[in-house]
Amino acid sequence: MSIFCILNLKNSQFCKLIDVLKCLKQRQIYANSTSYRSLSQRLGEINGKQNSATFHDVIANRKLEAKRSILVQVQSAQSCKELYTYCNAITPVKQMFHYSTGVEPLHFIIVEFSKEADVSNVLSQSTYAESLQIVPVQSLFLWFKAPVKKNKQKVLKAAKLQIENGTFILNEDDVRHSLKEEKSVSNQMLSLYNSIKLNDISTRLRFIVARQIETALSGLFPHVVVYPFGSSVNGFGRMGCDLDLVLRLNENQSTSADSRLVFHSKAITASERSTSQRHMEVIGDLLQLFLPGCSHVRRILQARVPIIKFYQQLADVECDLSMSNMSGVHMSNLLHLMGEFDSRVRPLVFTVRKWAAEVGLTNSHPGRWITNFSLGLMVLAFLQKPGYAPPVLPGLNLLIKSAGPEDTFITEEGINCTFLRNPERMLDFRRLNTDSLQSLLEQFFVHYSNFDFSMKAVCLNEGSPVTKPDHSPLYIVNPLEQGLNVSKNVSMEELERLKMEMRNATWILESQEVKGMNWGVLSLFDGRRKFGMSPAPRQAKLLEVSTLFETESDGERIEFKSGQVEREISHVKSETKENIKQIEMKSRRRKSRR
């Protein structure tokens, strides 16, 4: 069927065709063609609402799914039919999702019903283990025991069971193999994104964990809400990422001046911060002592934002719970909005983050190096001004000007989080730039290879760089709290390494003429070895105090071991100069050929 015939289809027929194309891996070979872009643009025009749900809608739908769901541990995947039969006899089952986790492994099934009341019905007919050594807590987490006597009931076919990898993280070798099989760099970037992004089951589990905490506190606080935020919900999360949660004890509760009945309440006698810390301490005890699956609870109450870290072993996810970080929820909304503006945004961010991890620029532990969050903001800022082509994304100030009354939000701390929440109201803006993913990746590295970090700050608000307000090596303006620098932790040495790796990446992409064993984005990941450069100094990223300071045998004199740090700095500088020379020599050779 020709492209012209396709464009003449009815809207409903066209949408069905696009859905089929999306499900087929072969459709990726059209990713760079004008025909495919025409299809995508038309899809955005006639079916944009389906592909660009607002952040509020996404969160609301996921929370409804969690309210209609229970998590059941089973003996094996073969237990699904029997579980389906058992639950369906109590109340109709809408759908089921199976996953396994752990070395053994342990098998779990998410059972989703049609209504929230169905969950209450199932829980009312559930029981506790026959043991005195348990805390009898009712929750959404259950296990399916063997029948006392042989069940003569006919086992129904669990046709609505969906099997996914669940919390399983795809092997690195498998990811690389899939990238080698692609036809273009753009397709590699799409494949990388689809291979490591957070899947549906992992997302559902995160909202079930939030729901578990809500139900545990709902007796005392009927209006309690637990908001997932961060990478779990903003569309930039990858498999295995942590779950960030913010707990609100009295969210959306309306007060009526006409009501004469008022709840007796405890007065707050201490400061707001100390009260919050005390509440967090009690909630930490609740997680540790009463909620099934919650373990390794650590209270970090003296931080700027007090948090409780814990591991939910039944959902296989590390969690950070706070009570005063609503700006993080609005930041997640902003990042989700940027990802919804254009389908190329997320694959580009994932590729840049993967590259940074492979060359040793980022680390899972906090320190003086750049974070994935800062890298993501740099990509978004570049897309607001990619060079000669029209911008892919609007500046935040334009979104603020386009906001309506329903988009107005101001946090308790006075942070103005007002901006347009619905990308459909700026649909015309989204159709202007048609560059391929490969072109955007190349432009990204060129853009920051030539960026004046000494004088300019990365800023999403203006849609273009601004003058740095202080002397921080790297300054990335916090979009919602513009007085803050989200990259304040980055040292001058790490900035030099970032600039050097940007130049290396530019050179590697320009140097590719034919496909080899590791080509395209794989050459970026392995580029240092391919072009004779030394591997990224990952071992020097984390320095223990014991490696910096050494006590002499007499116990009196402490010697600062600065030699290791100085050698690392000189190594980075010399390698940077050498790579700049190589790029200049290559440029001169090209000019001489012309």
Ligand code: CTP
Given for the second form:
Amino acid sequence: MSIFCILNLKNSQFCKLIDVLKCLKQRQIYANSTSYRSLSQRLGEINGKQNSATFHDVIANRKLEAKRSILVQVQSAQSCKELYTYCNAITPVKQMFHYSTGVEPLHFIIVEFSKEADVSNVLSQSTYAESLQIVPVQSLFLWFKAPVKKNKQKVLKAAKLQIENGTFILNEDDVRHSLKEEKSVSNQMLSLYNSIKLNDISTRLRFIVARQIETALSGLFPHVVVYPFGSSVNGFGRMGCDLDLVLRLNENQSTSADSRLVFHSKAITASERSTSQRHMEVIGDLLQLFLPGCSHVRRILQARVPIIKFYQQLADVECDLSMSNMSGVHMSNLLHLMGEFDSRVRPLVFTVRKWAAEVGLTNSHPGRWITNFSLGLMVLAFLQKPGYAPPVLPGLNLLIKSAGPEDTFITEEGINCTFLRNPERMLDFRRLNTDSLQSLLEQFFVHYSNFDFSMKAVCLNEGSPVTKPDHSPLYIVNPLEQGLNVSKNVSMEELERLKMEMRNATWILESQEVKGMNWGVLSLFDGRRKFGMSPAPRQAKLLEVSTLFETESDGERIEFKSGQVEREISHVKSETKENIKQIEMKSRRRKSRR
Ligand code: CTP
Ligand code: MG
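Having seen the form predicted alone, please provide the structure of the form predicted together with this ligand.
Now the complete complex, all chains and molecules, led by this one.
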């Protein structure tokens, strides 16, 4: 009887049924705690893999890869074969990846072995530099010195070496050139996405950076886990993006009532926040004094979310390390899920972000302008309700309704991060909208050109705009903490710029008739120049990082360097007026031609 029922089910219903059966089996596991469970612990439990990899699978595999890898500085790319021969003599090498950093390049190789134990084996046969002037730290970061005696060993062929891409970032001219050659705007968007998205080696490197911190702390905290999150893992990262990390000292640590031997530990006497700040201070010192490659360590401990910024120069990555809650990781899971739902999501987000950077709406420094993260949420919200067409993406509320017990996550702070994690279970939903990428891009700009920002908030939970709960110029409901506005930082002036540029973009895309030199998305990126306007004055907008965070003591926002910002605003206003005039004139001319 039950087999008969299964055969009559659609794919998504079948998946759901399997999940229900799995959940029944797992009921015992969840009986103890339906609230916060550590992510890694749950990764091990959820093993019913479906067709496309879930965020959990991706992270788990990347973490394992990092555990099996070391990073070795070599003299040049030619040293690869020698290194391969040397390592292979200790333990079999699985794969090697070459990359270089800097203008006068320093060369590095990621060596991946088959097992984590192989790394310990190789490290046990490594040594320290002969100088006495070093801190004798053992880490995954090594260098390959010249042989003392002439090496008689036969140099093996390093067949498994991936050398083409490295971490090389395509230069702007090459990207533009390839876009010019494309046949359609949709193809341009795909090509842009493929040329600037984070590649495999850069992703591996980011997990190795996280692993370096884990291994450094693991003596004191055997259950330490460092999770990369944000654009490095959510599928929306571009080459060269920063690395967001969250450090958890006691992940997976279980307390057993049966054990009679209990670890002696120091009591925490100060408040949770000041204890955490103090811990971060020490971790900052550890990175600065002991960990190879970690440099430019800056501690921003008074911010609402205290962070340590540092540059990992051997991996050439800017990092932000926090120790706060896991909601950022779950948010990355949500974004990853949205990207997996439909193959148009990522190219659309990349195009919109590139456009925003080109017209000066975003900036790599924090400030009163929209961030890439907020912009991404705006695109996702649009895809949940693209005009009259069926939605491309489901609202978060639907994902919450469809969640099974295995999707239940509540952070230690009580933030409910429960939502369906497996896009395969909503296959039916995914086939309804068939618009081209070009059409979605055009609709995106029209959607937000007509959006009532004064009354409405962008909301991914409902899948449609909701009434704004306060007077922030731009309100984007934080999908996981609905009481918070993700874009609280955005000023009225920056919102005006955003609206103006959206209208500009709508008009530019509408008025494309023939392919010229800079056609399609290229004309979008060059919009300001096309109208005879100067490129956006980015430098004038820079602010000190420390002035951008809320102070904990009084909860007030620190005043920005107002003179600088006012000058910027008046510049934008005069440009905006000029811009409106030009659009109106051109629009009139087009109408009269018709
Ligand atoms: N985040 C969040 N809530 C916010 C801001 C950020 O949950 N209000 C989380 C998101 O998961 C986000 C991550 O923190 O992806 C990192 O933030 P940020 O570095 O600003 O954005 P990225 O997505 O990493 O994009 P970028 O490439 O610009 O760094
Ligand atoms: Mg980031």
